[in-house]
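First, one chain by itself in structure tokens, the form predicted on its own.
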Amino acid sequence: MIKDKSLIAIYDGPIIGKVEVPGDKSISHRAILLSMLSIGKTNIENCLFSDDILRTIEVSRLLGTKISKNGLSLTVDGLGLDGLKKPLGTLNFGNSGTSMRLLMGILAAQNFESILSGDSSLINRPMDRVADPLIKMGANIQTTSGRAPINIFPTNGLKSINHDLQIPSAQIKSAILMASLFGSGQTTIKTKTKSRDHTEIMLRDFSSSISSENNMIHITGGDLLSPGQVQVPGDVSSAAFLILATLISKSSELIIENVGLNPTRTGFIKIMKLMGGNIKTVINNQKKSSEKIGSIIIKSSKLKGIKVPKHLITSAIDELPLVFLAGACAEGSTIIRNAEELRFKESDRINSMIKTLNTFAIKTKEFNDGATIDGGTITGGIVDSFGDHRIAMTAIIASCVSEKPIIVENCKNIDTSFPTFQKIMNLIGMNIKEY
């Protein structure tokens, strides 16, 4: 068995510089899949090449798509809605929940059988929340007790539905939208809370008949036409690690350029500002993109504990482990509630962060839907990543204020979303090495 990678972080500081982060993971997934389903050839600029994205590329190729890579660009020859081919074997999605859930929507409409599986973490994540609305559309899907492996059988066609989305998940919403491309009539999705809307934005770029108003999304099936080029902005979820490292480090200032500033993804920045973070965002859409792109300017700040507003939870869902850490570095107590969705990520992120902070001698109180974190002094120590890339990176960021070095075990998972994390963090003033 290959030994996993452990990292040790000893802060040198300060955090200084002007950098860019790799392409957005969510947008890269969607760009590849919609390019596959469209008519024409698409060039995807600044695509992320993390492990999760490589799984999407591999599965797309197994379905018959011609994809070529040139530097940070990816060229995809579209197959159209009717061009997918039956895969020869089981489709392995590794750790990528986004890949699996979005492909469930696409494969639900095909005239061939497919089997979807993944690694030990992915097969323990809930998939019936995606399967149920697709079955409502006429899909023939069998999960394994609500999880993967998943068998998708041929169907005689999907029908349009009116669906009330109870869980504020962009992956569930996107799976329904993907399936709707193959159906007849208009599908309507009603959402209680606005979740990330990259799929809706990109579907418009690919000439889909989609509209959204208030909390309603309407889409009618039909061919997609390639726009020729898709520009992927820097990933704001990756930028969040750099933002918090700068805020909690002394005498630090950082500029992150060409990063996506989609309002459905900036909840973390808003939370940090409420905690007293000195952060400025500047929209600068010089690059051709339907997404908002700009710069983030961050300076060292004295953070204070807050009760995180409920309306910001969904737009900060992937960055909430960092909010736990920010609470540990803040004066007073930070309360995070209404975040039960964290328990269904790569790990149970509420419990993972509680265990991590307790190891660092930070006082916490765990709830079903969140926690209270009392600000204190982070002592350092040895922690596990719990098989979760965001927990691993968050624990490493804690070294910026730690009394002693921090060692994080099982860090290979960082490659699923941010393969250049160690290199970029060391470039701006951190000291992270293999242990």
The other form holds:
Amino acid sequence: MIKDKSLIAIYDGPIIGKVEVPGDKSISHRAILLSMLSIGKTNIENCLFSDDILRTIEVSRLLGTKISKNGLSLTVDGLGLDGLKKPLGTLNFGNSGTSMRLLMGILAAQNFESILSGDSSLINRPMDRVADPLIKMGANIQTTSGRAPINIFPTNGLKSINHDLQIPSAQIKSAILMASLFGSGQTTIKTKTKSRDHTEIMLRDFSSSISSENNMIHITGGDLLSPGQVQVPGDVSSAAFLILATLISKSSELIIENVGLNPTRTGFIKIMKLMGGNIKTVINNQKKSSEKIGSIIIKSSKLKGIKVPKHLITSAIDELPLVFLAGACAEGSTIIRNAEELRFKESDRINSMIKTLNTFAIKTKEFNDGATIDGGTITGGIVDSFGDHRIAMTAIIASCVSEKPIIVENCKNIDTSFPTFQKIMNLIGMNIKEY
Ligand code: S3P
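Output the form predicted in complex with ligand S3P next; the form predicted on its own has already been displayed.
The complete assembly is shown below, putting the previous chain first.
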């Protein structure tokens, strides 16, 4: 395989500063898609512009949406629920699972055919988990053995369903919610574990009939009205890299401002506190948003190994690679279980982290649904990103405690979620260069 970009990271002193991180990826995707489906013009402030978001923008444009960018804000001219046009050719979702899955819900309700595909990582991820409930609603979807490429054929309308969601996935939930907008009856989704609820929160802002109580969500189709403006908070999943870098680096102190602090996303902060991390969060919704926004204050800490509580797994799902690394830096052992969903991300994140930590001379034991990690001394060395942005960035953060430099190969994928990662990390005291 031809290598793309490699990065080298060498520890270079304390992490100090007051920073912001770019806009939340999950919220940016939803803001673009709901703006497209609504009546009126929406200004999306502090939108993330990463490769995954560019895929959502590109596909929305191919469906006929007018979108213009001005600095960090994006203006979307809504098409309404009936306004989407048949796209020419195959829709390429690159590496972006969220774009593909949420758009499956929208495209399943159209009276035209669409073909969805993506890069080598995306076409190996399960899509039947989204196709199945949509088929139950009456959609006409053909996957390739449960994966992409996917053909979605025209439909004459979807029906409402009562769905018991077994997998704790916000992407499946959101695809069903998107599809429900196009029907007339009431769809009910029952969830076992609460996953991120940005779609539900934003649908209310767009005047949808959605309501939720305990573990039930109810939605009836009908027009969406643009609220005029959506404020995207900083991405707490990106902030997590800065948080762990600060905790494990000596004499460090960092403030991250304007970050999303929705409780369905803050499992990582709770896990780090249980491990002894000195972290404070202050909710401070200065900017107009229905999402909780605030600051995170972090100081260097001596971490101790824990058994990660089951109830925190879903709200920390994208940050679990960092929990593996925190375990390697902690005194004692850290046990992560009930995390089988990690095997279906951009890479098999359980296996990718085991291999990465083993290269750094950390002892681990792999389970089907997680691992045990023994705290130790991280030696450093050369690792691969396994085609996964979060594995690449986690490995780089290990340089804050490693004996030797860390080189991570094939890191171009960092641009899918956090294109300014290298710049921001260097600003607060790391030393990351192209290799
Ligand atoms: C996301 C949901 C999660 C998460 C992904 C983004 C979303 O995936 O891992 O990075 O924006 O809805 P699942 O829904 O598959 O758990």
